[in-house]
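One chain comes next, on its own, written as structure tokens: the form predicted alone.
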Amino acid sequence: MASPLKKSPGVKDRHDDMFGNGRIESDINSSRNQLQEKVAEMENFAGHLEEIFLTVEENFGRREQHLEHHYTDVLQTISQRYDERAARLEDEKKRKLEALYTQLLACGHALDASKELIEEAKEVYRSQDKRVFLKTVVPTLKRIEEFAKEEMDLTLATNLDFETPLADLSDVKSMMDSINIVPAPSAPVINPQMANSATQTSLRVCWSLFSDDTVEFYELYYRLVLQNAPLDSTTAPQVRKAKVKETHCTVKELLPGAQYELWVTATNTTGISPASEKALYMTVPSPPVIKQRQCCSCPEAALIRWESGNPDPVDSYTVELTELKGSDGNEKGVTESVVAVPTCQCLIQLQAGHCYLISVRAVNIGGPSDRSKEICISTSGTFFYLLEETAHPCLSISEDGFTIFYGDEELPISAMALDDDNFTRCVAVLGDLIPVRARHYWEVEVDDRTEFRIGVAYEDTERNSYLGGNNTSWCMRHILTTSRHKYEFLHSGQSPDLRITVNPVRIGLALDYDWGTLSFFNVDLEQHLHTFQCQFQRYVQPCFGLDSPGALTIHNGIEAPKYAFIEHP
């Protein structure tokens, strides 16, 4: 009969220390984080400013353009009434000095007329002649005579002053009026979506508006972006707008964890703003779902597993951790998160013998979600579920996941739904072990009629041979006779020569990646079974088959006995 191993007293656990080595990375990655996300966001603010400063740029060219063309407009307009005044002054001037020459001319003609009577009547008087004087004399006496009775008007034929007509500037003045006039607003600029502006439901929306234009209210239009729809689609989302006075506004009856596609247009007295650009938002994500039966714990560390539940990605995941106090575990203590985990799952790092409530929070740029349904860790044992994708088609798993059943029945080939994570040779199943390089202890209660194959395997041992027949796993193997029960442990189909001479009905398995070990022990008798010395190079999964009809069943999360690991100086 094999004896059972003794503990050495006295030597200090290996593992002290890793719970606080473990904290101090956790702080270090926290503020890395937080460090990062701080830059990310100082970009993203640097990014917006140069966005402000070339629109501030282009409404200043707007405007500057704006008032060149209006004053250019009105330079021409009064440079155009100028030359139709002076073309009408100068016509009104060539209309006077026409008729005041002409005047000129007649009182010229008049005076030389007169001049020429004076000269003809003094020639009359000084003539010597009787006879030709008195010829002579008659007819320019009636000359004068007719001269004299010529009326002459001495007035002048045009006035001396000017038409002075108002000029008509009325068009001026309603072209100087508009460049006064409020002009259509210039487009608004949408802000980029601000970390934690959403909830599951709302989004709340900021712009800006760059310059001095005066604005009666705004319109906010927004649709649903849809994920991966064809480009021919005609179930195009619905647009929606909302209007307001202030540069904000909070949209609601969104759907969780979707995008939207947003834009915002201005209006005044004058006209509509042509439309900003297009940003996205996201409301915040539903709430992630822990998977419990792909979570898996030991002592030291937790795996905690979920599914998002989003349509479309989150940018990172927070889980948070609760201890539980007290005698009887009501007590909460102080909730500590994890942040920026990337994927759907988490190693956690806690203290032995503790219990934690954990839930996880989906992340976007919106904000966190709300809590998802905590799940209950304890830290007492390696706790751990199957993998029911591995089951050989044969193998049934009771509801709870601990329990698996081999019948009588056997399936034809034809009739097995396989794959390749199934086992197809040995009638077995892997289980999820936590993958952490630290001491795990389960329990196997089994059936002394029932030929079984328990102990450890590689995730990529081979499917199609039998567990302990490879290299890749390490098993207990119990074989029924006509003469007795007869054990073997095995690995690579090599066994020592061993005969246990009490049937083991409940077997414990220790597994110590430090020292390279997995004992089976008869937890009954406390006593030792055999240890296979493996320095495992990779994490190994629990394996657990059934060479004939019947079942097995897994208990884990338990303390393991003091008698299970040796302690090593």
Contents of the next structure:
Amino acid sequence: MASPLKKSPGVKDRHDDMFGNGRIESDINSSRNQLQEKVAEMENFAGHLEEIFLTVEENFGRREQHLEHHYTDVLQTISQRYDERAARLEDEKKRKLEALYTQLLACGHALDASKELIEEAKEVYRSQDKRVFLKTVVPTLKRIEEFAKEEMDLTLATNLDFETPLADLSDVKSMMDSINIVPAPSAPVINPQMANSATQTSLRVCWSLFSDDTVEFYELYYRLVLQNAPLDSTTAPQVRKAKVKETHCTVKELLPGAQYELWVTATNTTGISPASEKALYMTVPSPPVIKQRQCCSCPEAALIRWESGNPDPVDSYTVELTELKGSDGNEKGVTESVVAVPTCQCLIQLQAGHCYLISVRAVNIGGPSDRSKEICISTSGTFFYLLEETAHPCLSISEDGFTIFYGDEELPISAMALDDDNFTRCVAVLGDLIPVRARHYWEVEVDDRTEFRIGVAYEDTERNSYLGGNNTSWCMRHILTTSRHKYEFLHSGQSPDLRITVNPVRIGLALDYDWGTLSFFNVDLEQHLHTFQCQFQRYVQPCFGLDSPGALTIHNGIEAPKYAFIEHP
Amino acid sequence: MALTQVSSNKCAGGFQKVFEHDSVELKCKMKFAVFLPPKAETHKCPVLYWISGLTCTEQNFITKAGSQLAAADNGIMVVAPDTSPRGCGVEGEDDGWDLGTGAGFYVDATQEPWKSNYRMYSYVTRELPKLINDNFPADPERMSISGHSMGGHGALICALKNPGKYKAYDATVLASGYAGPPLDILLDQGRDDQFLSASQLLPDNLIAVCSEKKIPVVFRLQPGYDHSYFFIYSFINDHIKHHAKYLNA
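Form predicted alone done; form predicted together with its partner chain now:
What follows is the entire complex, opening with the chain shown before.
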């Protein structure tokens, strides 16, 4: 015996199944996320350490170089002095030697002359000729006498001692001294931003000095980083600075959710250190703004959409929900958070029949923003607004967003400026149903004469086609002829042939994804009208159309009546 | 009243049984079929009375309509009586297929020689329900009536003449002058039904009257379907669901 084609799980299982397996998965995911965060932290720390190491290496390298340079200078100077000194001594020696040599020569000459005279005298003495002797002896004696009268200068021409003036090594001394003078400080190392140390308008910046340098004060420079750098440098944000004695500083009066570039220098009596590497810090973002008309919900979940509220991208968003308890919903339950939401929307699992306050925070390295303005979600039923951008130009929508009108005035051609998204033939509009495979119920109120088309359609249903006329939409259609009311249930242009004796003015629509059914009811009579058996390939949207001037009103957020969905075993 | 079980077959998780008893109204032995869903083992169940068309017995519906699965799913007892008294020996009762045996029309006859035995209206609306309530786990507050062809007519007669007795109604015949608690009528008609084309069935009249009287009816014209049990089989699920909505509320 064959078993039924579709085996449905029990209601309880179905609910559990929808998110049940997900619980284990989400635990695994959150553990994995935590580990990933830790890994990222470690990587950041390792990076910072590397920076410190490099700076220290650089600093000591510089000092080493400085020292080497200094001592090289000193040695050079000394060697220079030595050379000078040696040269001078050499000169002196030369001079003295020359003087002595000259003297020696003179002595030599004198000796020679004396010798000559003596020889002559000897000659004269030895001369046999007395007459010649007498003739020459007197001048010779005169000459000898004169010669002997000459004082012999027997003093040395020069001093035998060398001059040894004190060497002027004062500049060497000052050079040596300067080695001991406190140098200008080395560059500090600015720390990366600590998580949650910022506010919307301030940053807490810390840095360190990895050397024994004396520092009198630090100067922290900072500048706003614009996402789109302006071409004109004159409009670039100016650099501001703060002077502090500590190795940290809280900078105020900043813009929220903005990135700032910061660097720091250290100063002492000798001078200013080179600047540290530039660090990028971010202030805490502004709170996001929830887009009320783009949020939708059903008994099991809500889809919240928001605007970032910040020009610069943030790291993630945190969604917070608080259940309202008590008979008048004034008691607040525990607040749960969904963290690390990457985009500006979040699908949250909720419980049926409750009321929740939901808000969003934007998060970046600076920390979480303040809470956005809250939205109240009630999970009594399925709730949605219309996708106004899909509306046919002749369709107007009430202020509250739930009544649509097809006026009989001619629209000016300019109003026909259309996006790809608008219906162009069928005067219709789509609803923004939450994409959750569950049961959804809503009602449509019309009057006896309204010619309507209501049902569901795929989001990408043909905009130039009529609802029900294609295979991407299913709808109930009311046609008013002069003689009677006609009702059709259209899909792919086909409808079953049926008659309805009491014209429904309030129609309930029940969509069941698991069973692939779309049912229509006369709510006032609790009468079932028709059920489509569909195989929905993907999510559908509610659709509403008017075939002639008239209006219809949508009621949603209603708990589905018991008869709307049949419990399956 | 003594009931004799004639047969019992396990079906759709429950039991399809046939019983026989001595009928007071009809003054003869009558058989009726009862389907007990699995729920009947532990709870009282609402009862759907199905009354069949011309020439049928208690067997046709239970063997050909395929209602047991839907009935089991929805926890509903289905009682299907015979269509007329049998073997009473009334003169002329076997002369034609549409009068006498197998053609009780669910009315109480007022003329001889029929009026002694041919009291199907009273049988269906009084004797049978009492029998069922006394002998089976039936919820006496929840019963509904449905039928095919002559039985459709019968269902409507029973419902209209007993406002508030039946929780859901189902008919293929004219309705008129009804003034009672709100009805919710589901009507299926095979488009290729030979009786429709022969104008023996006049659903348009019914629709017109109901539209005027604001009696809620959903009438479906099913293309390709005829008058047979194949037609009943194809749509019995929808009808049981329709009844279940009210019986299980």
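In this text the structure is predicted, and so the values were computed from the model without any measurement. The term rigid core refers to the maximal set of C-alpha atoms that superpose within 1.5 Å between the two forms. Numbering follows the first chain given and starts at 1.
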Checklist entry - Has the Cα of Ser79 moved 2 Å or more between the two forms, judged after a core fit? => result yes
Next on the checklist: At a 2 Å cut-off on C-alpha positions, does Pro342 qualify as shifted between the two forms after fitting the rigid core?
Outcome noted: no
Checklist entry - Superposing on the rigid core, do we see a C-alpha displacement of 2 Å or more at Glu98 between the two forms? => result yes
